[in-house]
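Coming up is one lone chain in C-alpha cells, specifically the form predicted alone.
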Amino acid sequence: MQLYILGIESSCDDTSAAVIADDVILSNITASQDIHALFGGVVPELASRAHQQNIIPVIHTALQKANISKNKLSAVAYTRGPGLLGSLLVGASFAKAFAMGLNIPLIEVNHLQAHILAHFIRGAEKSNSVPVFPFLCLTVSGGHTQIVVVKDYFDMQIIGQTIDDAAGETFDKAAKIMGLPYPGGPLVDKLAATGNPDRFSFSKPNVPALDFSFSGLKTSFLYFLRDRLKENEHFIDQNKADLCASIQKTILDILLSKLEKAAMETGIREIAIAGGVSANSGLRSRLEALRHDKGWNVFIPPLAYTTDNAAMIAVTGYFKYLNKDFANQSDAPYARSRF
C-alpha cells in the first residue's frame, strides 16, 4: 500500500508543506516572509505571526497540487526542532490537531536530520541517485555547521561542528558589514562570481580535530574594513566584488579542508552536502572539482531542497513511518538541537 505523508516545516521564517507518496515528491509549497528584510534579520515574534497566517493556505495548496484529499493521508510529519520556539509551536500545533482530526499517526522530525535525508527524495521519474551508507555529509546553514557520518537513515554521528558561529551566519554578517541587504549570503555569492578571490586574505582559525570556528574570521573581516575605510571611505563600494569573492573563498577553504580531513580519516568516499549554504555556487563548484581530484562520489541537493522546505520533513516522516516511529501529542518543540 502506498503511503502518503504530509510534511510541515516551520522552524524559522518559511512556512512550508509537502506531500510525498512513499519517497516520491508530489508537491512542495513554501511561503516566505519578506518583512524580515526591513529589520536586517529574522524577528521571532513576526515570524510566528506570519506562520499563523500562512499555514492553512500553504497546506491547502500542497494537497491541491498533489491532487489528493486529506482523507488519503497516511500520517502527518512536522518539524519538532531545532528552531525558533514560536515558529515551531505553530507548525507543531497544526500538525497535532490535523493528525488527531484525521485519526492518523503523528511523526516528529529533527530539522538537521531532515536536511541530510533530503538526498533521498525522488522525483516522479525516480532516476536520481542517492548516497550509499555510510556517507559523510557537510551540513551548513545559518545556524549550524557540522560534519556527520551517516550510517543509516537514523544512525548519524557528528564528528565535527562549529565551536562558535555557523558558516551561514558568517556569510550574512559579512554582507551586513558591507551594507548589503538581508539575506546577505546569496548576494555575497552572486557578487563573488565577478570578483577576484585572491585579492584579499583573512585569518583562518587553527581549530583541532574536525571542528570549525568562524568568530575570528568575522572579527578579522570587520577590522580589515574598518582600517581600509579610514583611508578611503569608498573602499567597500570600489571593491565589493573582490571582497565578496575573498571572504567566500576563505569560508569555503575552512569548510572543505575539514571535509577533506574527515574523508581521509574515515576512509569514506561517499560525500554529500546539505543545508542552506549548500545552495552556494562556489561550494557546489568546488565540491564538483573535488569529485574528480579525490575520486569521491559527490551528492549535491537540488536547490529546492537546500533551504528550509517541507519535502525533507515528509521524506524523513516516510522513513520513520516504515519504522513505526510515531510521536505523542504531548511532545513539545525544542529550540536547541537534540541531534
Ligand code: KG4
Second form
Amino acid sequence: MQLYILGIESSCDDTSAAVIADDVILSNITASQDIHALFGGVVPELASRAHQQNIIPVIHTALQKANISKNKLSAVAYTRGPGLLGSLLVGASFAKAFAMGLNIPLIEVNHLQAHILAHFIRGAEKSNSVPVFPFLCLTVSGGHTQIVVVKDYFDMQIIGQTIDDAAGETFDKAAKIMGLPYPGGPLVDKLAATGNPDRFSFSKPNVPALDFSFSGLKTSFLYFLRDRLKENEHFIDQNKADLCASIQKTILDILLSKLEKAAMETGIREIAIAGGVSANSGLRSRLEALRHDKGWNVFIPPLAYTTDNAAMIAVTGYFKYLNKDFANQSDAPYARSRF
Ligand code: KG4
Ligand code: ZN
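Now the other one: the form predicted in complex with the named molecule, given that the block above is the form predicted alone.
Below, the chain from earlier opens the complete complex, with every other chain and molecule after it.
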C-alpha cells in the first residue's frame, strides 16, 4: 500500500506544506515572509501571525499540486521543534486538528533530523543516490551548526556543535554589518562570487575537539570595518565583493576544517551537508573538490531541500510511519534542540 504523507513546516519564517507518496515527492510549497527584511531579522510575533495567514492556502496548494484529495492522506507530519514557539504552535495546531478531523495518525518531527533526512527524498524518476549509513552530516542553518554521525534514520549522534553563534547567523550578521538586508546569507554568497577571498583575513577560533565558535569572527569583522570606516566612509561600498568573499571563505574554512577532522577521527567517508547554509555555492564547490581530494562520497542536497521546507518533514514522517512511531495530540512543541 502506498503511503501519502502531508508534511507541515512552520518553525521559523517559512510556512511550508508538502505531499509525499512513500519517499517520492509530489509537491513542496513554501510561502516566505518578506516582512522581516524591514526589521533586519525574524520578529517572532509577526512570524506567527503570517503563519496563520499562510497555512491554509499553502496546504491547499500542496494538496492541489500533488493532485490528491485530503481523504487519501495516510498521516500528517509536522515540525514539533526546535524553533520559535509561536511559529511552531501554528503548524502543530493545524496538524493536530487536521489529523483528528481525518482520523489519521499524527507524526511529530524534529526539524534538525528532517534537514538530514532530506537526503532521502526521491524525485519521480527515483534516480538520485542516497547516503549509506553510517554517514557524517554537517548541518548548517540559521540556528544550528552541528556535525552528526547518522547511524540510521533515527539513530543520530551529535559529535560537534557551535558553542555560540550558528554559521547561518554569522552570514546574516556579517551581511547586516555591511548594510545588506535580511537574510544576508544568500546575498553574501552572490557578491562573494565576484570577490577576492584572500583580500582580507579575519580571526579564526581555537575551539577544542569538533566544536565550533563564530562569535569571535563576528566581532573581528565588526571591529575591522569600524576601523576602516574611520579612514574611508565608503570602504564597505568600494570593497563589498571582496569583503563578502573573505568572510565567506573564513566561515567555510572553520566549517570544513572540523568536518575533515571528524571524517579522519571517525573513518567515515560518506559525507553530507544539510540546512540553509548548504545552499551556499562556495560550500558546495569546496565539498565537490574534497570529493576528489579525499575520496569522499559527497551528498549535497538539491537547493529546494536546503532552506526550510516541508518536503523534509514529509519524508521524515514517512520513515516514522514505517516504524509506527506516531505522536499524541497532547505533545507540546519545543523551542530548543533535542534528539
Ligand atoms: O535551514 P534554514 O532555512 O533555517 C533554519 O533552520 O535556521 O537556514 C536559514 C539560514 C539563514 O541564516 C540564511 O542566511 C542561510 O541559511 N542561507 C545561506 C544561503 N542560503 C541560506 N547562507 C549562505 N549562503 C547561502 N546561499
Ligand atoms: Zn532549518
